[in-house]
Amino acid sequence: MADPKKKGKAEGPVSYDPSFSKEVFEKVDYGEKIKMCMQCGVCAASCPLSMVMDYSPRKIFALIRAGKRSEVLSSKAIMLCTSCYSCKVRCPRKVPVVDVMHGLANYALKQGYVPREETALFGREFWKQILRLGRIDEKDLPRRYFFSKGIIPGIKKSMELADMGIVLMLHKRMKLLPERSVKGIKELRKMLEKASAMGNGGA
């Protein structure tokens, strides 16, 4: 039987690597707010999706401090936040957990990590349509999303959800004709492009 004292000595204390935490504090939106976390676990207890997360927000923050770059940026937890704000409201230290999680998700995508490929694909098509029209075309966006992986997968997905599309049309929630761009679309594009440049570190 192994000596528990010897085992504890071999494992040693948890080591912290400041390099990744410094990267997060400086480059991730609201990343510096992680310093306020006292690891109480209220965020995890408040989150309706905590049971399907690989790491709770509290554990994500601990992993950042421990320098676990790959584990954090490839985690599906940072992509699951639904912005219900339960964690932010209940946090005793007023850590903006929602904003931090979204910041981490955006940073992970910029670094080439795709924790949830489907979410990333949908997000890209959503952004393209907003940039093109200033609004969403309920029939065009799903079509572009379905066919983003190829013709055959696109046809299969379209057939699977055809009944839903018919119901939306019958309830006048989906138009047959293409959506027109909003008024002032050129000005809107300039604003969106400026915001995107600022988010990427531009002037």
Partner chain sequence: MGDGKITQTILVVGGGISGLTAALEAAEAGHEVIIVEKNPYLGGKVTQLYQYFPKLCPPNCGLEINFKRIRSNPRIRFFTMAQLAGVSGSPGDFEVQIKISPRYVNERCTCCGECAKVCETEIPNPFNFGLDKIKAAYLPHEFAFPMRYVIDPSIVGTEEGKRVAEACSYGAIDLGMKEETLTLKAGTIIWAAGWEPYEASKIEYYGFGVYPNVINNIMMERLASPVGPTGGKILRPSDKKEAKRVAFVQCAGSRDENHLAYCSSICCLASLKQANYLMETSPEAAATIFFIDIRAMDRLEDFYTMIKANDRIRFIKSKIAMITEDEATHDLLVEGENTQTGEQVRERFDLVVLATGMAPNKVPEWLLPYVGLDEYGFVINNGSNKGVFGAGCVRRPSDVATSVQDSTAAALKAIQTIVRR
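Now that you have shown the form predicted on its own, what about the form predicted in complex with its partner chain?
We keep it simple here and write out only the one chain, dropping partners and molecules.
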């Protein structure tokens, strides 16, 4: 594990610390695939969200190699990935960039980092609902997400998006009645628990 106190004590202006790379290779899902990266930047330029990321995927991989543990694990970029798969399809070294980003986000949360609270909250509410119903309730999930930060921000956010909610209901994209759980919800929960124990979990 990288010790932040040791940083900067090595000779020269930049100290490369391999311990974080090793940690990523061993503990992060698909982390080992980063070894293939040749820093060409195709992922960065293919990413529709790179303009709002603090570090492009390429930079994340460079930071891992440079041993910048806290920069990587507290980076918003690793939680902004929307799984559009453009990077994974184009990567000339066949690095599964999407999977690595999700792996990093998952690992960051486990390590107590919360790089992007909104994403983490939404993710938690999403999974709670999947475990409860086996599906997503289109009005219940946003409501729970909006109110997860407290009652007042919840009301505020709901008011902001009320117009859209009404339109969605008029077009029958959102039902008034609560969703029922899927058939065989107990079996689904067992499957999800097993998958979670196997480790390949997303953010």
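Just so it is clear, the model here is predicted, and its values are computed rather than measured. Positions refer to the first chain, counted from 1. Superpose the two forms; the largest set of C-alphas matching within 1.5 Å is the rigid core.
With the core held fixed between the two forms, Phe126 has its Cα displaced by under 2 Å. We note a C-alpha movement of 2.3 Å at Tyr85 between the two forms, with the rigid core held in register.
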